[in-house]
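Only one chain is included here, represented as structure tokens and corresponding to the form predicted on its own.
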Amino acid sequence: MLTKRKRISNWILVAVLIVLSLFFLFPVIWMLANSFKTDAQITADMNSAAAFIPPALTGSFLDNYISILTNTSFLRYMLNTLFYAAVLIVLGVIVNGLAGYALAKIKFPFRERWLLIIMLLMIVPMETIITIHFLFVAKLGLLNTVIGYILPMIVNPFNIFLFRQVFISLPDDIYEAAQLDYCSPVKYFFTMVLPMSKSVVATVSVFTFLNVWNDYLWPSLVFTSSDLLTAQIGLNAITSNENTTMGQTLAVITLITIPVIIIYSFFSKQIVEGVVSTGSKEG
């Protein structure tokens, strides 16, 4: 049982951490509060504590958000991005998971060399190979298509490595028992391996979502049709328009930020568990 002194120390520590967290949250609080204001209100409140307080709840409270969602195609861009993210999460977990399982549990020629190549690819930035991806997609005639956008993004060396680090610790006797029931390797992967590795599946899913949600360069190269654009391109188009007010700009940025906050709120524990577990494996 904690002593009175330790309890007081814990409460003090919690209070200090809350105060420190507010300093990091100030930009988010300012953005959210001012996204409901007109430009005149933002300017008037700029040098006072009112800059962190939303305006009174009136009929015009949501005007900035309504204007963005009704007068632009930003809602469509967000739905496009959510769709691309969902498809890439499913395909990424399957493809990268199977590759990671092969590197962890299946013996084949040059397995260690393949692992070395994948680890070396982890340090290669996307910007250095994006031209190759573009030429590849162009040669296939897949520019301005959903398949052309998704295809180069399915395989991710970092995700393969994460899966491999988790799968290498799975006991082999479970697979041997499954073989006695005539369970094929593919069926074993989907029915046994993935359910036993929920933390890394959640981690890879979150990282994939964030990569798609924050990506600007690749979709700007692949897409030319406005019907296929993503949220980041829509954000740039709206904020660069001289007719967009500051309040509308902050409203768009808030809409972009909300999904990221929700994802981290629901899956922060799984992200930490997945990253910690992959760092603790050997082999």
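Positions refer to the first chain, counted from 1. Rigid core: the largest C-alpha set superposing within 1.5 Å between the two forms. Bear in mind the structure is a predicted one, so any value in this text is a computation, not a measurement. What changes on going to the form predicted together with its partner chain:
Once both forms are fitted on their core, a CA shift of 2 Å or more is seen for residue 14 between these two forms.
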Given for the second form:
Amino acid sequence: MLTKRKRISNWILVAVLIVLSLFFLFPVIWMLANSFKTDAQITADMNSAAAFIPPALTGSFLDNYISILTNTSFLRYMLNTLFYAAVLIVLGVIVNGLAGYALAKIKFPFRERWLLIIMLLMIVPMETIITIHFLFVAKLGLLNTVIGYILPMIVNPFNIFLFRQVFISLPDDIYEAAQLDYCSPVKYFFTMVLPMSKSVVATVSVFTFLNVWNDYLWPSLVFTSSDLLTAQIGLNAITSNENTTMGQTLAVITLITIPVIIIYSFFSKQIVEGVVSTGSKEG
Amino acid sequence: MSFIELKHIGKKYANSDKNAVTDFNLEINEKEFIAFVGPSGCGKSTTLRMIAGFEEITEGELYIDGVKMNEVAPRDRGISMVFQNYALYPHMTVEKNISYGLKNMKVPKDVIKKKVDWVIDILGLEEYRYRKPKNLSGGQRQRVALGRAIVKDQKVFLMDEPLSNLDAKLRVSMRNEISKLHRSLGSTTIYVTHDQVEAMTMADRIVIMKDGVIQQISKPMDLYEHPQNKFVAGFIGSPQMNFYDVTVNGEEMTFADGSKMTLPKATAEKLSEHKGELILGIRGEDIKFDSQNIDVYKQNSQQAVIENTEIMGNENNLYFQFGGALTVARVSKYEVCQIGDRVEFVFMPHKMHFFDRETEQAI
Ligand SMILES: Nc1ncnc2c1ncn2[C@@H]1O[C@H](COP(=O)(O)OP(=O)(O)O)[C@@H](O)[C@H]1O
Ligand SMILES: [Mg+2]
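Now that the form predicted on its own has been shown, please provide the structure of the form predicted together with its partner chain.
And the full complex, kicking off with our chain again.
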């Protein structure tokens, strides 16, 4: 049973949270409501409460969305990005996971030094090494290819560190038992280590997704072909086009925000865990 | 050649400057149940893990079934192991935990099913078949760990303190179950424990260790009756054997507090080759308070005042000062004593153990 005082302070907390979240939600609600309107309507509603209310459900309700999805390649860009994210999640979990596992459980010379180097890499901003990545990918002749885009994105010192922190507490005797059960080290990693560490795998996957979904700089450097572009670049192209209406712009922004909101609402636990264990939200 | 042979096995951990195990020699016969026993840190686990292949053998040779195993990978040594913390696969059900090894061995599905059914049946795990380890009690987890070890039909069974995480009552019943399993499966077993009762009740032979060195290898009763040194004598048996610094002069034995006893001729003769300064050891149950024994050994009877009693029901422990040491005697429940009582007692002369005061070796 909570004491009376505690209950009162709980209610105050809830009230404060509601006010705060409304404060942050207003722009989102505004965006959503206006994304269904024509520009004339938006201007008309601008200074009244109607700015936060979606228009009536008439036949033209989804016009902005339909024109975005049919007249532009935005859908294609979103699917591209989802595909890149999926590939990078799989490769990222495997590569960074294996590296984290080695740093946590396998004895090799200078292991602690390696760890230190990787931790130092965490404080180097991505932007400073992106030129090197670009030159590298260019030298390999992989500009404007999916491989060229994906390759430098796989390794992520944050994720290596995150994996290492979780794997280090896995009991060694399970590995020994698995050895006696004829489980090879590689099989052990995939059938034991990863399933036993579901929550860090989820955390890394979520971070990777958000990273890929929100990244603008790297895809804009690598890709020139419009077939391969990502959602963020599409967003930029569409919103900077003079012919795009205000309502269409808001519709694009809404579309690009939806996956992020879904991810946050389903995986908030993993995101918080990731923030707590590394002390930072990456990306 | 014995089934398992350890020849001059030694272990030195890379980060330590002294040996964890020194010159370990042991031959184990097929189907034998061997217990390694000793205080914590004496090198039992290290030795077991060298046999399993999880620790490198830094000195000596290990043979299993005639094959030198020093460089052989754990999985190819024909062993299975039960771990102290069970080491179950947390994301797998009981059934999957047990069948995992067989699956990896590419055993046909119907054979796996038959074996797993058999194991689940003899260990009484049917109810828990589809549960994950976190939803099992300690005893049930232990059973799964046992099941996982026996299902593979390996010739050698290694167990490292498998019962130490269970409560006392469960420990006794699991002890019996493991013994029963061993009898029915007949696999050669090496069982590590710090609990002398487990070792005494389960093992065919006991290897007792201290500081990485074997102190004695004997059948349980021999270990109890004929300890080869003071450490073994003190480690095996509860309550602990009583030890006294004594001076032996011919047939006369003098305690530190001046009490004297007369030794039987044979004993005196045996001791005559050794220096007079010895350690006398006698077990609590070999101190007698009944009139019959006191009559027989009248000339040696002693007196003391009871300082403390431990009532256990079937038997009671009496504590009193004698010979310069706190002495514990174990008496039946019919010999009732109160704290403060003055009692008369005798040491059973043929149950006395003598140890060299320097080397602590038995004489
Ligand atoms: N991995 C290790 N590295 C260094 N020393 C160890 C290691 N494991 C055990 N030891 C040392 O070796 C000795 C024997 O340990 P162990 O075999 O675990 O004893 P027991 O199982 O009998 O309690 C102890 O002194 C212990 O500190
Ligand atoms: Mg141990």
